[in-house]
Every structure is written in structure tokens, then in C-alpha cells.
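Below sits a lone chain in C-alpha cells, taken as the form predicted on its own.
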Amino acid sequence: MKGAVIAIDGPAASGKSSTARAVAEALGFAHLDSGALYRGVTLVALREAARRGLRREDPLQVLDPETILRTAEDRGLMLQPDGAGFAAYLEGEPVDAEIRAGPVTAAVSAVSAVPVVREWVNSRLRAMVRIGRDVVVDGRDIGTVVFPDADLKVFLTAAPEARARRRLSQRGAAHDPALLGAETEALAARDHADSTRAVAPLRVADDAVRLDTTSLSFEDQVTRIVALARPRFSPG
């Protein structure tokens, strides 16, 4: 049994997951989000190049990443069902706290560019889907590469300025304008550094319902996707 998927991808700041966890509620679907993965991948380099003596921010420096992802499996790194969504375990533990912070989300980037943890990742991802759960996916390459027959697939963007200010003020820091423009820069090139990096670009999916949510509220693109996909899954 196969479940439905709605993949949702689009750069970095767009608002991908929290769209999606919504979207996922109002469906009755379960959100997976595929940076969790990722990053309790990083979370294990992370562990195991202190538990080694080695402690560097970018544990691929120390650690071959087939090392790491044998102690990922090692340790019973997975996602596990956790009311609408999924929860990070490790050791048979939730991890989704530490895998948001600092030291993480410093590295997690270089981890996830290397082809075999990528494979890796994907193949859990869709295992997920296997066993007949109803998802809504999000990430950068969801409906190009993970899921590319998806349901539905949309591709979320905005200005880079937009994404900027929703970012300045997820970290509740003033929208200086000095701040908005450095942010505002810092987007525009890792768009740049996304859109062309040789492992799982980013890019639209050539299906992909495309969403500019520069000037729309959150509320505004949650409905639209919803709309979007109740008439692909509703019965009859």
C-alpha cells in the first residue's frame, strides 16, 4: 500500500515547513520533514567525533560519512510517529530539540550535500511513504528527486527581502535596516549556492504548482494549498 504525497519545496526562509505541518493538519496528513533527518544525521557526526576526541564544527573533516551513517543506524537514528507528524529518535530517545540547535544547524549543511547521506535520508523518506502513510514532504529537492511523482507538488518562493524580514523576525530581532539588508543578502546567496551546487539542486519541478508568497499572509498560503490539493484526495 502506497501512501498519497504533497511535496513542498522551495528555498531557504520561504516557509516551507511550517506550511507544510499546517497544510498537513488541515488534510489529515502527517508532515514529514525531511531536514529532521538530515539533521540528526549531523547530530550523530556531532556525537561521535567528540565521543572520539575530535571535536570539530564540520565532523566530515574527522568522519567518513559511511561512518557516520553506520553509527546513525548503529543507533537507532528514525523517525517515529509523533501526533500529526514525525519526532527525531536517537537511542530511543526524542532528539528534536538539540537537532535545532546551534551546533547542528552550523554543520548540517555540509552534511547533507554528500550523495550517500542523501540516498540514505531518501530511502527512509520513502519507506515512510510505503507502508501507506499519507504525507505532506517538505525540502529542496522533495518533487525533483525524493518524490517525483508526487500528488501534488508546489513550490513555495518569495523575494528574497520578504524572506528576510519573516526570518529578522522568527529570531524576534528589529527589522534594522542595516540587519534586513545583511539577511537579505545572506538569502539572495544561498539561493545562488542552492539553485547551483552539483548534488540535488535546487530548482522547480517542471509539474510543480508555483506559490510567490511575497505578499501573501501565512494563513492566505496555507488556504491555497489546501485548495489546491482537497479535489486530488477527496473521494469520488
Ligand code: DC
Given for the second form:
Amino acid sequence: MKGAVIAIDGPAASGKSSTARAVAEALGFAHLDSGALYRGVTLVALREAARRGLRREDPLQVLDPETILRTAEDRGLMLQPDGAGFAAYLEGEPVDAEIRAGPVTAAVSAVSAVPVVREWVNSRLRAMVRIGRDVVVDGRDIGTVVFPDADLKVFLTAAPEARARRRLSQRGAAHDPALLGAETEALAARDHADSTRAVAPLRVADDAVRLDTTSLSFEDQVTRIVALARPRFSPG
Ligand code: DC
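Provide the structure of the form predicted together with ligand DC, given the form predicted on its own shown above.
The next block holds the full complex; its first chain is the one shown before.
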């Protein structure tokens, strides 16, 4: 049995995760955050490097990807069903807070660019969907690579300045123009790097619905996606 899949992709700070979670709640689906698996693999790598006395900010300098993935399997890295979503576990303990903390965030980009890591994450995501739950999956390559036959694909976009504003608000930072300018530039640079990188570049699937959220409220963007989804999943 295979569950229904809604793929939500988009650039950094486009609000994919929070949108995916709200859409999943509205439809009674589970929210599957693909970034959490990349973050989990990165945490495994950082812990393993530390265990071996090889403390580095970039664990790929001291561990090869195959060792990192074998360690992830041995130590039981997994996403387990948890309420309306999935929670990350490692060594039998929940690690959701740790995978979102500074050290993992600093190292995850390099780890997620390694092809064998991407294959490992993708096969786990597909296995979770084969179990049969209906899911909303968010990421960068969900509609293009991971689930090219997803039932609905949405690509979220927003102008870099709008995303920078949202990101600063989330951090509770003051809206001073210099800070906003720097954050906007950083996001534009990340967009460029993400869409031109050799491995799994960010691109819009041909059959994705593009949703520009620059002037939409969070509630409006969720409502629009739910409205796109309902006719496809409601009987009759
Ligand atoms: O969405 P996030 O910040 O939790 O993602 C963490 C990292 O993983 C980020 O560098 C982008 C990368 N990622 C990816 O390359 N492909 C995905 N499907 C999801 C995340």
C-alpha cells in the first residue's frame, strides 16, 4: 500500500516546513520534513567525529560518507511517527532540538551535497511512504527527484526581501535596514548556490503549481494549498 504524497519544495526561508505542517494538519496527513533526515545524518557525523577525538566543524574532513551512513544505521537514526508528523531519534533518544541547533545547521549544507547521503535519505523517505501513510513532504527536490509521481506538487517562492523579513521576525531580531539588507543578500546568494549546485540543484518540477507568497499571509498560503489538494483527495 502506498500513501498519497503532497510535495512542497522551495528555496531557503520560503516557509516550507511550517506550511507543510499546517497543510498536513488541515488534511489529516502526516508532515514529513526531509531536512530533518539530512540534519540527523549530520548530527551522527558530528557525534562520531567527536567520539573518535576528531572534533571538526566540517565532519566530512575526517569521516567518509560511507562511514557516516553505516554509523547512522548502527546507531538507529530514524524518523518515528509522532502526532501529526515524525520525530527524529538517534540512539533511542529524541534529537529534534539538537538537529536544529547551531553546529548541525553549520555543517548540514556540505553533508546534504554528498550524492550517497542523498540516496540514503531518499530511500528512507520512500520507504516511509510505502508504509501507507498520507504525507506532506517538504524539501528541495521532493517533486523532482524523490517523488516525481507525487499527487500534488507545490513550489513556494517569495522575493528574497520578504523571506529575509520573515526570517528576522522568527529570530525576534529588530528590523533595522542594515540587518535586512544583509539577510536579503545572504538569501539571494544561497538561492544562487542552491540552484546552480551540481548535486540535486533546486529546480521547479514541470508539473508543480508555483505559489508566490511575497504578499500572502501564512494563513492564505496554507488555505490555497489545501484548496488545491482537497478535490484530489476527497471522494466524489
Ligand atoms: O530545510 P532544512 O533547513 O531543515 O534543510 C537542512 C539542509 O538540508 C539544507 O542545507 C538544505 C538541505 N536539504 C536538501 O538539500 N534537500 C532536501 N530535500 C531537504 C533539505
